[in-house]
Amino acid sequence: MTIKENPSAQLTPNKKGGSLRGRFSEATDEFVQVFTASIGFDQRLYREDIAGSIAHATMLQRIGVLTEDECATIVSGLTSIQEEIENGELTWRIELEDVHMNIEHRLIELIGDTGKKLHTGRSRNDQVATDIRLHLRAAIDMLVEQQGRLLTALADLAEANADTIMPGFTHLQAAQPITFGHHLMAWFEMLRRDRERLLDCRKRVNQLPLGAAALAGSPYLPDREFVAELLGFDGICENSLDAVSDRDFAIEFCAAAALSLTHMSRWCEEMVLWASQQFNFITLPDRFCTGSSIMPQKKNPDVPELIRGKTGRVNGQLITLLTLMKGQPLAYNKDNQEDKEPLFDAIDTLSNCLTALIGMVPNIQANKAVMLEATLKGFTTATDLADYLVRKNVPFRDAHDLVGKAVQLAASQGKGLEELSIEELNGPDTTVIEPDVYQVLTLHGSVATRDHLGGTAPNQVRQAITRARALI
């Protein structure tokens, strides 16, 4: 969100230059003022502000720097800014610049001098980089939620289409028969890991920077582990110049939220794919697609068209925090400011991307005798023919040889393999193959053989769904 989108934002700028004109000699230039406020899109931290300065309020009290009254006033008004944010009474000034100054004014206007005593021993500086990874750390566990929704969806799905026989592809061309619940529990292995990884990720977002200060440390010798236990971090950013400066918790998020969707994205072309009338192996349910302005017919498959396209979205979030940092030299610099738009973008895209396919996915319908007959039509079980030759003593690229002239009398016939008499499956040259090989060139024989760990067969498939729920 910028400030031209935030009406709150657009106020009248100070006259006097805004806040922290202590050492200058002349007032912000007006337009410098709106340049560099972020206000307009930082608000969003104001729980995460308000939570770390309580947090370190209660740590001053603890070291003798407030009063036990001085912190009990201070916890009472940040509690009351929270209220009054929540209940839209707060009036975001643009003068203030960001969400830290803004929270602190008020503080000030309702507690008078006790509140300018709450920014003592820190910077803004730890205070943005605790706030973001505190609310970094609320948006993982909330993705991590749906991706488990999501996930439970998928398998559920795969456990109804356990027994449905559809074409496994290569280079978009029917390769092997497999069956539908197969092929989701391959999306299924790929959001796991998707989840995986934010989870991991969590583990590094999950560490406390207050304390640094502007990139020093503090004199006034915080006691930064009773802080990271009254904020449930993990631990402590050991090097104050680190903790203030570097974002790669952030970038890192991004990298996993890119890959997410890029899983989506693959997954959702393949819904489009399948939904047309081409292919009909699937229906989508009707509210979640729409329709067309000039063609009354059309049922098109916008939502995963549109995750396909938000991919592209937070694949270049994660490119400008890599550009965001690339140049900065230690610690601290306004370029940071920078950061939080494309975060804030990146979870809000990959959250209402899940939120879509959770909706969705669950009311998802295999159109189960399209894939039949689009399985019987791809020469399909050519490979279970030639494993049968191995099985004969025949060697394997021999065996590739004479099927693949197989497959091409019955393409000339316009026949499938399973309706070549034993003479025109065996050719001129040899005799191996006999009657039995029929069960091998049916559908179902062909997946049923394919029964090992991985393997698509109706049995390791609901082996694997059981595995699956296990880990969610």
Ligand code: ARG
The other form holds:
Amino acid sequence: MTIKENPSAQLTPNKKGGSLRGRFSEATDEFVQVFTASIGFDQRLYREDIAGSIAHATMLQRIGVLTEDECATIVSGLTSIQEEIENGELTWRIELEDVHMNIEHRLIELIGDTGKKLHTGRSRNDQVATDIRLHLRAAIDMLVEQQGRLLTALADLAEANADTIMPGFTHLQAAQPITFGHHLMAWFEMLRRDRERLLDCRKRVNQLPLGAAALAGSPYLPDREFVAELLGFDGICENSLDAVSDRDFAIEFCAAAALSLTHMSRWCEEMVLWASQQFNFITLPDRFCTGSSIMPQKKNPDVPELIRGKTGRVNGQLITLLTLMKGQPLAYNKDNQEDKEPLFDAIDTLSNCLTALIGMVPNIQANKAVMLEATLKGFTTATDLADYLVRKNVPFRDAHDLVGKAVQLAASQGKGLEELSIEELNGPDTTVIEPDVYQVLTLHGSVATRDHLGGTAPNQVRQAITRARALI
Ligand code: ARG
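Now show me the form predicted in complex with the ligand, since the one above was the form predicted on its own.
Below: every chain and molecule of the assembly, starting with the one above.
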């Protein structure tokens, strides 16, 4: 079994084995030391752990448990430990189990007996819950900022393509003409909701567990409001048992991350299709594509493919966390140590995928002529012709039938609807179609008619972009 992440972590268990051994008659089994340790992955929480400890010490002074001098010594010890960690000078020790015990142990080494007072009225149970919440809060702030940048890139690309005609699809069959800008703004809507979900989740993440101690609270009567204020929490977990055992904030985050990646995955699937020679609607920037080891001509859309693939991973982390919690009685159980790797991986994966899209989207080139040609080929104004007939008092179902016949005729001659004569368009059953029909059959005419909130008309796309920019 190996310890991941920090190459400077001591890989070998200690023969004398483990801390907190007062009540035991033998050292911790060497395998058990490795099996139960979390230092390989929870060292990532060192900043939050130190910030939480400084706030806790400050509160202990305020309620008279620590003197001013003791508190100052602890704070300066913790500050230098942070420097040691950031300079790569602290060796994490596996027999000290986790980031909390490693830091506390180092504090005692540095400042002596005063360091032993820090853990008064606190447990690793409320400590770790506080650390994770602080860490996730910072992660959400970073992700929301990234989402904002991606949304801006999307709005910019949509603006440049507010008039670009393309076929809109249902069943992946050309359906009706739309504007590429409108299509891009559909992705904007999804990603905007993803951002709102993270911001909403942040409210429930940002509640303070510290003060719950092991599970029952603390006889020192901690000033929890004061700690919450020092650490920037919006509120306090109101029940000590819930405070130490709850991980639903992490589950909620992973659910939001999974949904966000699901949206990004769908979008990437489109990019993969559209960048293919068969569609050729868009060209992806070369620096976001890779070559083939055997086929010299290949330009593979690896980045969007990988984002599509990484979605499975984050969906998996969500299931991991849900399953982790489902059998746990109150309050803290060691199972909870398993919450970190899935959560960290979900954060990192979402962040990396956002970084990739932020770099790629501004450099996506729309192949406007190809999109236009594809729209012309697909009889995409057939519905507009039916609507024209309705305006000439033909009931919609009859209109649908008449247009179907015109499409059949045009297809058999390899023509577009706009290339049929008035006689051909009317067919044997009607005479209501007149030369003004050709305005209806143009693509620009078709999109311009959808000029209402949510419609594809360029005018509406521009208004949607203005509203969007005000949101970001
Ligand atoms: N490393 C532990 C975790 O991540 C810290 C809490 C340990 N608490 C305990 N009662 N053993 O959950």
